[in-house]
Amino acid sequence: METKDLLNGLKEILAEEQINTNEEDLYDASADRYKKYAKVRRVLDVPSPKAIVYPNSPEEVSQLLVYCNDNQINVIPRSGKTATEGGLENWKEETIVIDAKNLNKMIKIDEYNMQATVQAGVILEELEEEVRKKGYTTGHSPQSKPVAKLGGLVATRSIGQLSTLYGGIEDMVVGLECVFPDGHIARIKNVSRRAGGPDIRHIVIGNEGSLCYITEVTVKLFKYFPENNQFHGYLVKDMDTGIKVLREVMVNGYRPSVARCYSEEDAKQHFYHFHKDRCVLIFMAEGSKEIAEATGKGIENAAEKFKDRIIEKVDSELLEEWFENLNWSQQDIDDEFEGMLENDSHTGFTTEVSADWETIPKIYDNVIKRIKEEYHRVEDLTLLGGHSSHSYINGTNMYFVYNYEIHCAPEDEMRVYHHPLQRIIVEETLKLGGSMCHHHGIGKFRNEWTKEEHGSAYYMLEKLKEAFDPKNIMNFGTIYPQKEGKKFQE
């Protein structure tokens, strides 16, 4: 289809001001933060979409999807723009981005039933500010909170920094509304629980725009007691000790909102003023006074059990100060991009995985060993480490962190640095039975391992695509591997 014909079709559905064809905006929409360095250096190798559109209602989303489905136009659903795994990257010439900017209404804050209903384009921090005025919290606090929007958070199965208490977004979503490629608008009602067949929320939560477009979300609310927050920190001898303390806290039934263990290398960039070249273990207990005190006591008891491997306690005021500066704003993102223009020699990346308590230390040790022995640019690494930041009764995650000096062309950075490092991490994780993606999603750059990640259950994932998006117009290449996308991955 000619671009002019595509745009004329959009104009039959939307007003002219709802259709954006500005070249700079289209270039920005051609990739997310995954290729941020190549993007800022103007060397992206992917096509720009033909337009970004801003529907005002679920009905307009429905009309847009029917139009794209009938004409085989690729659709990239977008809200928030903070994706990190290529989920917003464009691999098709004929593509439009459907952006939730105008779906920005807070529909209802229901204090009695402890839930809030908002449209997909509402910024999380704005919702959080509103509910805090009433003495509540969403409990969801990803680093991207000032810019992330509810639709994107649900679509990517987001997790926040307080997840060990409140859970991931999948634990918070009560109900939602979404639109499928055939135009069907589906509403999953808001109930506390039901046994009416499989939990169909999970067709939508985490679909990364590959099955449907989310238009509305209802999330739980929690009482907010910041005055009761307690901070506990320790310098420990090694990662294995820190993970054992995390496990002790969790299996004894305590739920601190934050429970983290940082390797020596990773601690240097976060806790430079007190890490003393040691692993750092930190907790935050929150809730009602009685719950916070009981949780704090549980943390102290767990640390006492491993006191022979704990070097010293950390001043709680130092931790509180650190917790208050975890999130980054749009200005921080803009400053980061500006820094890449002025100084293009150094950057870094992360890969997050998960496994059970017994397996996570093995994955960590195996990955670090392989990278040091096999990675051909190991001399360029300025940081290689990781941290556990989201724990459960049966396991935890590992957030691998690696920074490097760039000694290649900007367009080759991912191929030379990130891809081989991520491959080692994913291979070692899958080999030991862990999950290759804890909370950033599969996007387009872990899809070569989607089948291995799911094994025999990939059959179920594949059937969802066949059922809901048979023409494959939804976010081509995200989650589901595609041969045509290989040229952008390699």
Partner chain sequence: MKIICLIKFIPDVENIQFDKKKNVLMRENSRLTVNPDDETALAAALKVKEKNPETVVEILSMGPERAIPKFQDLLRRDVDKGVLISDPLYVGSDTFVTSRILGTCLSKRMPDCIFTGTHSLDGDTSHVPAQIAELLNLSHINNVLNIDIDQLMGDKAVVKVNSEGETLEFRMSLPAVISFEKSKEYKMPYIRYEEFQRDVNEKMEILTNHHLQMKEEEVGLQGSMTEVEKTFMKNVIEKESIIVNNDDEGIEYVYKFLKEKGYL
Given for the second form:
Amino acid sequence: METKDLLNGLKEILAEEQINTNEEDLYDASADRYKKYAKVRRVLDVPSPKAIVYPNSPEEVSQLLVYCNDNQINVIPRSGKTATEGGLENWKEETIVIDAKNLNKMIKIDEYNMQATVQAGVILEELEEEVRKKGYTTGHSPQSKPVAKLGGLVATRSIGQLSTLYGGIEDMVVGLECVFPDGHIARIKNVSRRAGGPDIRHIVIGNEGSLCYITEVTVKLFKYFPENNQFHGYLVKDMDTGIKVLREVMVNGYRPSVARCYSEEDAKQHFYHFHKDRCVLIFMAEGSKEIAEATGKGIENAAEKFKDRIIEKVDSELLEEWFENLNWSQQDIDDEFEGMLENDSHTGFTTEVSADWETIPKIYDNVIKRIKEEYHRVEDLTLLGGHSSHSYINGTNMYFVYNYEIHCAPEDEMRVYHHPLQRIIVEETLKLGGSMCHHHGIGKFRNEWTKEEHGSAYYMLEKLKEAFDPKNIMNFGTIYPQKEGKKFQE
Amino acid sequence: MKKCLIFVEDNKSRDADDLTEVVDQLYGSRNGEKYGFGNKKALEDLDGTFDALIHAKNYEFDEFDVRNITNCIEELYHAYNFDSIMISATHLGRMLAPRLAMRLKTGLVADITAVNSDEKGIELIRPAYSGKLMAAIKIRGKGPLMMSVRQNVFQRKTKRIADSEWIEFPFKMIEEQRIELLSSERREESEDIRESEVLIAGGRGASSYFNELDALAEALNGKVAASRKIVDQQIASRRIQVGQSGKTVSPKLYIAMGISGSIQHIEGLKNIEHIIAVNKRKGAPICSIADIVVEGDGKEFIAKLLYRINRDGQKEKAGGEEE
Amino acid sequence: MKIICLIKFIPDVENIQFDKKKNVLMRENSRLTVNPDDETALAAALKVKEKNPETVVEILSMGPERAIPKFQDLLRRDVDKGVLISDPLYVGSDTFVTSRILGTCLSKRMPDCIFTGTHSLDGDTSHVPAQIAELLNLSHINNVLNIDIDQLMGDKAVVKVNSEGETLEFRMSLPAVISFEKSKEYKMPYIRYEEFQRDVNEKMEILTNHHLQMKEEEVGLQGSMTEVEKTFMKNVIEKESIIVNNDDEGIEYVYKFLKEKGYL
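For comparison with the form predicted on its own, provide the form predicted in complex with the partner chain.
So here's everything in the complex, that chain up top.
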């Protein structure tokens, strides 16, 4: 389809000011934070979309999707732009980005029923600030909070730093509204729980834009007691000890909001002023006075049980200060951009996985060992470590972090550094039965392992795609591996 | 009695003067005869410090004409048989010394900062590995002992003597110059904070008084730098931002005013000799890597320190002892 | 025009491992990198070649066999040929001997120009380029910032030099030894991903003493004119911060510190 015809088609649905064809914006929209370095250095290898559009209502979204579906135009659903795994990257010549910028109303904050309803384009921090005024919190606190929006947060099955108490987004969503490629607008109503057949919210939560476009979300509210926050920190002998203490806290039924264990190198980044080259274990207890105190006690008991492998306690004040400065802001992103222009480096990449208690330490050790032995550019690594940051009664995650000096052309950066490292991490994780993506989603750069990740259950995912997006217009390349897309993955 | 030749570079007679101290430390103040060689006008200031001052008869060498200077000193060596030859480690010195050492087939130690001389022999001390290590070097072979000496490390301690002996030497080995100076330009002082030896950096805690940092920077001959928080508030330009996404700096002295010390900032600090952290909270992360932590208000600190510095300057002006 | 670039492989100066008990530098497993000044010199030569494609650029290095992978990495960047001098007999050579070894090799294949770095991060003596110039009877200049490629003729070169706060411009007769200072003006090109493993063996020549025929007593520690008696770390003690207040006592302490260390 000719570009001008494509744009004319859009003009029939939307007003001129809702259609953006600015070249810089289109270049920016061709990739997300996954290829941040290549983007800054202007050597992206993917096509730009033809337009970015800003619908004002779910009806307009519906019309747009029908138009795209009829004309085989690829659709990239976008809200906060904080994607880190290629979810927003464009692999097709004929693509439009549907941006939720104008779907930005906070519709209802229902204190008595503890629910907040917002459109997909509302920034999480703005919602959070609004409900804090009344003494509540959403409990959702990813590092991208100041910039990320609800649509993307739900589409990626995101998780926040306080998840060990509040849960991931899937525990917070009550109901939602979304639009499918054939134009159908589906509204899932808000009820506390039901058994009305399978839970269809889960088709939407985590679909990463490959099945539908989210337009509205209702999330739970929790009472907020910041005055009762307690921090507990310890320097521990090794990762294994740290994970054992985490497990002890969890299996005894406690729900600290923060429960983290950092490996020595990773700890250095955050806690250089007190980590003394050790692993750092951190907890935060939150809630009503009684709950926070009980949780605090539970943490202390767990530490006591492993006291011979705990080196020392950390001053809570230090932890509080660190926690306050954890989130990104738009300024961080802008600053990083400028930094990448000036220097041959960036803040590094991460690959994060999950497994049960027994398996996670094994995965951690295997990965570190294999990278040190096999990875051909191990000398360029300036940091290699990991931390566990989300725990459950039956397991936890492991967030591998790696920074490196970039000693190659910008267009080769991913092939030389991130991809081989990611491969090792994913392979070792899948080998032992863990999941290759705890909360970052599959995006486009882990889709070669999607089938292995799901095994025989992949059948169910596949059928969903056939049913809801038979023409494959929704975010081509995300989650579902595509032969045509392989060239962008090399 | 040991004979020592010190090379005197044009406009750098002070350096040659300092090198007499090296002779004294090596051989004792009475056992080392100091010969200076240079162009006539460079030697004038040294009359009374050196035992003998040698210059060419009817010839003046260009200060970059390393080959001819080498030829001259070789001739002098054959004439006087010096036990040691010392050259200040200037731009010229660092080209001349090795060339001369190869000519005389002798050992050379570069950029020395200290000497050890006792019954066991002579050791010359110099920095290596970008200043992280110190090495003690011995000379093998029959010598002369040759060294290039770091500037501003040694200072002449012996008093002036009676008049020096002036020698006009008829050099024979002067060759045609193969290098020609086409132009010279004073380099503008760089705006780049990376080139400054002293940095006064302001962080979020210094937002309200960031402009006062200039005065302190001037007093210490340094430049002002900023953390990301200051740049975010548009109080300073990104050009002076220190940190992972900004510039990496290695000054000798870094004074951190109101900077908490996030890892992103600390990543921009490499190999700094002295860090002073001025902060209301002595528990701020940056304090853990500082030599001195001043707990208190930064604005007050600057005012008080400047007052103290100026008070000292005024005393000197009012006729303190002359050096 | 043929340019030979002298390349030194140095250990990782940032992360030196020092055995405090034995008082020795642990060199064996330290990773090797190309000395930054030398890299600038090679980048400058490649820039000359870019402008004048008939230029031949060669590299010459003296080092251990474990430098071969890094050496080959350099060859993959449009360098025509590389000679690596490697012989256990040469271990322990000081700059005097190293200069003689390199000088001997160069005299057998005299180029129009020799590009080198000015100083190395580990030794930082700046001896070798000057001594090679002396042995081959050539002019030499340090701290070159820029070479005028347009004016680079068969017998003359024009360079700009950083000399203590001034920029000097010289014209030199060739052949000469031109020593560069690390600069952003000359950057090594990246090797593309597809080229990472390209076989460059036919460009590489390894020379031993068998080829150079130097006498045993002239090389290694035996032939050296200087010897490292011992090395020691500058700052052995871990720093403990001194905490002061914003009062007269505290300010006086800071003032004295600044004066003592020479900042005032």
